[in-house]
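Presented as structure tokens, the chain that follows is alone, the form predicted alone.
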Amino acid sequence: MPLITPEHIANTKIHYGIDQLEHASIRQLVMMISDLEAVTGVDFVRMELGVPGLEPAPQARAAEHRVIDSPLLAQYPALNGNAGLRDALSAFFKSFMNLSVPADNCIPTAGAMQASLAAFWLVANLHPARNKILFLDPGFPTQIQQVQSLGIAYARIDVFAQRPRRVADQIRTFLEGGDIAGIVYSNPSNPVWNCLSPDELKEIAGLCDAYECIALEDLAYFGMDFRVDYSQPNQPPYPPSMGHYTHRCIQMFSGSKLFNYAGQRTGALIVPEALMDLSSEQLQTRFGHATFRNALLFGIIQPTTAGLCQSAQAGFEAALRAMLEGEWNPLIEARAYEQRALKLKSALTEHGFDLLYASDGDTPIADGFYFAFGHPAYPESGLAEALIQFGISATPLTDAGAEHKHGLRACVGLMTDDDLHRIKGRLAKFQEAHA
């Protein structure tokens, strides 16, 4: 027997203006599930929001406390961030990605979300003809919301549309139109955890150079492709990056997942010197500043957040330095997500569910923070709502540009052993109801 009645679900959907769950935003879904828990008393097994489930560095907590207890709390942060944090970001990218970026080009932001918003806004205004953003899907739907809110045109490519995969060929077709300003991708990806290979990134980098396009590399899940150990600084292997092959690449970095610092909204925009020095009349018109650097600082950061708060900057810097100095290694701790994913995938397949996007070309996709799944009883839609009736929540893939639009994204960030035990019983009831 279901735990949640259709009436409860229908009423909550109405409250949040949701017609179909397949088109609800992630945050709408999160608030809806929280309300259902409050109204029904059912403790959901929650897989819908990408929340880290590990502890931040103790050094980060201590650094924040020091700022809170100091006069620095009364001072506005610099628009380009504190010098110590900029230095730590530069050192981190050299040590863990083998990329040399000047400290002054490592700009702290209010999460990777502000970093991506700024990158989209700037890149789409560098050249009057190149004003469209190309997304390599499956991807993060909130980034689509960002370009839509900014009035920026965009196009989408499903990297799984061709087998064998030929992403560069798909991209070239769009670049030949002459209107693509930037290409967005994530390694690993949210929502299905696929990764573009070094060979693919090198080929795409060549296209960026040939067509004067800028790669926008989303590093929200830095180094978390657990098929390879990227946890050791200053030695290969390094996480694959378009930045290894072209200077036309901006990194959008996050403190949320790897550093378990989501609540403090820390991130950074990492910009090569060749791009920071770009100038255009279009930037001058849009932001009142002709250079990329000044348009970023005075045209975007100043009128939005006016900088990242002092305590969060101190905590983020302390976490980076703890990792650089070998005192703390979240890349090793994060392998807990790999084990949770293995167990959750096993529970789902044992109860009649299918795993979607199981391979990355010829290589199995890593077990990690996210994965995608479906059920044969729901070949088009309805799976998210059906699972909610049994106290399980996951995010539809509909707006992720995914081939399998009927599927759901599972996040194992908050999965506990108790959750894994409870979900087996609920999946058994779901299986019985769909026998």
Contents of the next structure:
Number of protein chains: 2
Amino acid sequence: MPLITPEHIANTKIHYGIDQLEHASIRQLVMMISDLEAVTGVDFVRMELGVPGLEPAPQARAAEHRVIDSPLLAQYPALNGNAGLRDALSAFFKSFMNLSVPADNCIPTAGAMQASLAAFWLVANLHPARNKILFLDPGFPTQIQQVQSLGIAYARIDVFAQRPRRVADQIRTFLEGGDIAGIVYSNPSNPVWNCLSPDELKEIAGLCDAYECIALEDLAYFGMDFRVDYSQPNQPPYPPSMGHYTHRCIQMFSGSKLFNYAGQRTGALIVPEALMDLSSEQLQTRFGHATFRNALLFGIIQPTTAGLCQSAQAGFEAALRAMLEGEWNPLIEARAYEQRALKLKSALTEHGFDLLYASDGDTPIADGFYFAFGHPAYPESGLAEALIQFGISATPLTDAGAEHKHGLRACVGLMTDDDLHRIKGRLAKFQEAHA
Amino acid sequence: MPLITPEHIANTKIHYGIDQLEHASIRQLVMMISDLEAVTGVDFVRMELGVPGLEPAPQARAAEHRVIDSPLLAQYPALNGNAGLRDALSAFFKSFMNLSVPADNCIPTAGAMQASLAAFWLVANLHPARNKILFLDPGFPTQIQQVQSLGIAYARIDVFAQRPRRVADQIRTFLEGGDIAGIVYSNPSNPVWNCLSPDELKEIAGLCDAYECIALEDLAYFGMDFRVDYSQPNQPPYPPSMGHYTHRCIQMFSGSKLFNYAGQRTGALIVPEALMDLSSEQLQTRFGHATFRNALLFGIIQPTTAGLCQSAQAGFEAALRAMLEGEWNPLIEARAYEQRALKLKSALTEHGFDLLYASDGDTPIADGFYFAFGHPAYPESGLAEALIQFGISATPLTDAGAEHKHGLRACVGLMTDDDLHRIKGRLAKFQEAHA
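Now that we've seen the form predicted alone, could you pull up the form predicted together with a further copy of the same chain?
Everything in the complex follows now, all chains and molecules, and the chain you saw is the first one.
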């Protein structure tokens, strides 16, 4: 017996102008589920929004308190951020990724969101012919929205389209066209948690060098591939990065997930010196500034936000320093997500669901923040809406450029033991109804 | 005897790639002066950056502290902001401007900066033919940078070009071209502190209705025209607004100046219902969302910042409520700027400088946060650099679209009594050198 009637769902869909849940954005889905909870009184098991469920560093809270009591509240932040935060970012990338990037090239941003916006905007305007962004899917639909809103052309590759995986071959075909400015991927990825391997990254790096293309490495989930322990500073193993093989790689970093800081909107754009110093006529024409650095600071950071919130900068810096100094380690704490994913995957498979994208090349995909699943009764679409009737919400993969468009993304960020207990009862009812 | 040698100035200009100070951005100038202070040890009298110099509301600090200790740090803000902040913004505009805007149409942004970015981006994409923004100058150069970075066409009018002022006639010529989507102005204006009068606004509002154009009202300095006391809620006089005459008007609001909150990056976009509900094919094509509201939230707010910092939202809300409840009144406190401007203007005129843009139509321009001045020895350019030699910094008006391109903008935000004392000695030396 479903908890939510089809009428409730239909009314909410009408309110948000959604015909099919497969075509709603994640944020629309989130608002819809919140409304359904309010109207029906049903407490959903919510897996739809990628929200961290652990605690920020105590050092971060303390640093924010200090700024709140200081004169900094009234003072504009520098466009390139506070020197202390830039230093901490540079030290972090050295210690935890073995990348040397000058502090002045580690620019604080409002989440990885503003970082990727800036990266797409700049990279697609470096050269008159290379004006297109290539996405390695499955990926994060909001990045597609970013290039669409900016009027930047794009193309997409599903890295799972070939077995065995031959991502470099897929990319080469596009690069030969001569119009690709940047290649975007996330390690691990939202939504299916796959990772490109060091060998794959090395091969793609070679292509970037050959075709003067720039890799845009989304590290919103830095180090959270729990198949390997990346938690110890200044020693291998380090998370794989295109930056290990080429200078044509920009990192987009986030305070939101790993540092449990989503609410304060912190992140950074990490730019190697070779790119930061680059200058082009096309940049001058578009932004009125010829160098990458000036176009970034005066042509993008200033006109979008004019710099990052002072107290949030201090909090982010303190979290990075706590990690660097061994006082607090979010890569160890985030192992909680691994355990939650393991349990949730079991609950789903025990009740007739399938795991999608279960392996990454030859190896099983890591248990982490996200995973993808489907159900044989919904080979095309309809699974998200069917689960909502039973008080469970998850995000359709439709817009992720994934092959398995019928599947859903589960996020374990907010999953408590109580949620895991409740979902089993609801999944049992779902199974009964689909027997 | 100058404090700063021409060599020091030349070296710093080279470092920032600046040929002439008249062509530097304000932020570049700020960095340059900071460097000169560091290198020479001279403590400048700094009038170049528009920085508030008063205290934030204690209630704002307290509210931020509460959020810093709460689970909100880890939770993504809603794209349309916190309900409490939206309510406070709506109540503020009712009480202090006599405008009724539904709370759901008061969208928090990262300063007026993100608000104007969003406004330009949307308004220029509502209709295929109306794709140009018209600026009423003298104005804020960063807004020109915004449309340039977005690739939006624009035109500029100097409202002081005709005497007596006939702004509506100047505008009509452009509107007849059929391609103007929005008209931007600031009351009072950065950099010369002029205001459009209620009569002027009413006439322009009629044109906006006739030509389906949208007024973009920059209220970064809300109520700070100190010729009139706008500090009492729920009673006239109210600051003039195009919103009193037409629904085709969007307000761009800021927490930075009036609320002394520049560091935390708070502001809002205030959209009348008639515009928020608007839908167009052009919006659908550009943003993938047909309505103004969805294009704003999912096509701009999400892809730029994904919402506003949680603690900053709470601080801004608390400041607005403190003002609404009569516990704290920044419009009374900001009268300090009026006094500083009065003293600084006297010091300049007593030492051979001219005030520019001294009257606004028939009445003297208000003493406030900014004013413009020049010097007869520099009828074309060079005044900014000449003053730097004497340890005084101010911003060239070049990029403001002003007629008096040789003039400088002074900001009294950070001006202390000590600064006023020091500047007199330096101005005396400047006068001596120019005798």
